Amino acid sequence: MSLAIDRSKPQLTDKPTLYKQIRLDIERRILSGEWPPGHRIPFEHELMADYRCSRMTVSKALSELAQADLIERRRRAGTFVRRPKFLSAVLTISDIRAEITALGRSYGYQLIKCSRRIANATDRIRLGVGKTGKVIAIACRHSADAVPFAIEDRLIDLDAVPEAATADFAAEPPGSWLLHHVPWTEAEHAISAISADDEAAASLDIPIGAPCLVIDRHTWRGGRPLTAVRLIYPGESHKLVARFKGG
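Kindly supply the structure of this chain on its own, in the form predicted on its own.
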């Protein structure tokens, strides 16, 4: 993965000019699409060898590229072309699978856990119901181009959505299935931020303590709770957008 240098040009020797040349060379490859999002940039020692310069010169060039949000430097993993931030609408219920494929990315889904049980007190509080029978508890992970995109923790009230009992959530994400099979009349989003705990960090492949965006969503049909879901996204790769008009 060596960075090719045009040897027909005079070799640059002064460090202030050379670090700018390194930065411009990498920037050109990123903006031209030669190095797509997620591409690993040569390691610092490789760049040092290619440009015959010091680590300080290379580090300065990479620091400026990171400040411009063109690259991201991951400890022990290397330096990568930064992926574009994902956008989610605050005032709609989006299908994560459709959201990712609309960006031209490859969607991936992993069912981590799916169980059916008699609703306990915590389930009833989370769903906002005084009493109910059985629920389905689902934990799953969504990815884009094999990179973790979000983890999902969902409860479905089987009294309100009995058809969910026969759904194959190993084959279809629960959010996609619900949007295509169960009409809803009301929805509520609560947006917050957390630091990734051990479990979230492992599932999202981010450091423990990294910032995460959280969406807690409830949906109802005719006043009857259908589902409650918590979605956790890596904070550095996701943001929410809302656009609305005044009266």
The other form holds:
Protein chains: 2
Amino acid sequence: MSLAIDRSKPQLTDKPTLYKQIRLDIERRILSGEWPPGHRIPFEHELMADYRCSRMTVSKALSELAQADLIERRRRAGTFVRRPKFLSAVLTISDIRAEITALGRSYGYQLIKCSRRIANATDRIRLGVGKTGKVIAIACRHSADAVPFAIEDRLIDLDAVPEAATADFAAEPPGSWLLHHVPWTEAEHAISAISADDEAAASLDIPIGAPCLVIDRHTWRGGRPLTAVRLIYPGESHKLVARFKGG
Amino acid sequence: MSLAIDRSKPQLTDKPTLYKQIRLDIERRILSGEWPPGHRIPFEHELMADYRCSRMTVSKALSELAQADLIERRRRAGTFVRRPKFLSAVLTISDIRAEITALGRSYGYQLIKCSRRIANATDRIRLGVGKTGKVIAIACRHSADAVPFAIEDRLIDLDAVPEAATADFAAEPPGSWLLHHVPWTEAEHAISAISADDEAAASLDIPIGAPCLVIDRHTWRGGRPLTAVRLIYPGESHKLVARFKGG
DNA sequence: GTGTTCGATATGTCTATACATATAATCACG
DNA sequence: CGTGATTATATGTATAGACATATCGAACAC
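The structure above corresponds to the form predicted on its own; please provide the structure of the form predicted in complex with the DNA.
The complete assembly is shown below, putting the previous chain first.
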């Protein structure tokens, strides 16, 4: 297979490390289509010979590729290229303040409503908690260069996030505050489209009935609900972008 | 730290392997909040002593956690718990036929238009190719239990995907055909909301002006554009779901 | 005080070896 | 002709030791 690489001065001429070279080599072959899904890649002992290195080194390269789901390793059978896992993409949603300032626009924030109460039935369903407890309900608006950017309707479980009781949500948007103060372990986003009702239309300064992009996000820590939020963006002016890069 | 584990009969009593135990142990501490973001986790030589194992074993556990972005390793300084990477989630978009049949509903498909042509200026911009070439333009509709589910407007670069010339898009939806025949390496999705224009409204059997969820997807192989597609879903009946599970 | 050098140290890579374990392939048997 | 036991083999885990490399801090020079 003539894979042998230049190692005339083992740790001096090589820029990337050996296992990384092997990993990138295999990755390139997979992504270029040279080794299509289902293809059996050379056995470890073959790669050992090709690259003149120990099995541990080959194994390290293959293990990383396996962890990244590019290949599948089966004992006795060998190592195979995985078929791409049906269109998936990583959606990155930064907090809104960061998103707006990253665009070089000035960030504005207005707290519309902030109340503390004992969770009612609606709150409990929305958060997904069984027994009643204290919650904070927040409505606020984010703007970019003084133009309404999104409105936010949030519920925080005060029993799960007691520190929220002392936060000043008039000064700092709850999304930013939570992101910086409360670690979370699981999150779920549901993305849909709605027509602006009169309230949303007024807050966003758009016509009633205009299309809006909606993100409903739930966040947990160790299975316990922390917060539920609905973000409404004017639909035609906002896009969510998700990317997938093989490897 | 009293982390020592039971290894009275090294490879017999242990269910999970040693490095996996170490990995899960550390993972648990991080996800439970016991070791918060920024916390320095014990040095490798400390973990070696705690778990009575070699450094390679500890290192393997830490390397996997680092690859999964839960920790950050810095030479000379030590290993630290990373702060969560600003709300990110994995969005999985399966092809529409699979999505509908997975819901136990019957899948229907109508090809509305399919034409082959030399790429005009609009096509070139949409695909992001410089010089002109042949393309296939397809319009079609997907339905679930005979109810319109989504409409699709797609452009395929015939020079990048010559096999598409022989595909029968009246029999098989282009999304499914591409997924099964054409490997890709990069994809980008932009998600937005629009009002249904009269054409979309008629195809989807919804009122003109109704909110719709739009996915614009571009797919490349090795940096070369393969296809550009716009999918329009009735907004209130469809949700995209994205999840993030720590670890 | 300020910048430089240098040593200590934690992680990063690699080797050679050993044994464990899952399983594909083969073979013996009813 | 299946079918169950056996074997061969590729990956999986683990060890001990070696050297590479980045970098924090302290000692040093200016």
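Numbering follows the first chain given and starts at 1. On a predicted model such as this, the values are computed, not experimentally measured, just so you know. Throughout, rigid core stands for the largest set of C-alpha atoms superposing within 1.5 Å between the two forms.
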query: I22 C-alpha shift between these two forms of 2 Å or more, rigid core reference; finding: yes
query: Displaced residue check between these two forms: D153, CA, 2 Å or over, core reference; finding: no
query: Core-aligned C-alpha movement of A210 between these two forms reaching 2 Å; finding: no
query: Shift in Å of the E72 Cα between these two forms [rigid core superposition]; finding: 50.7
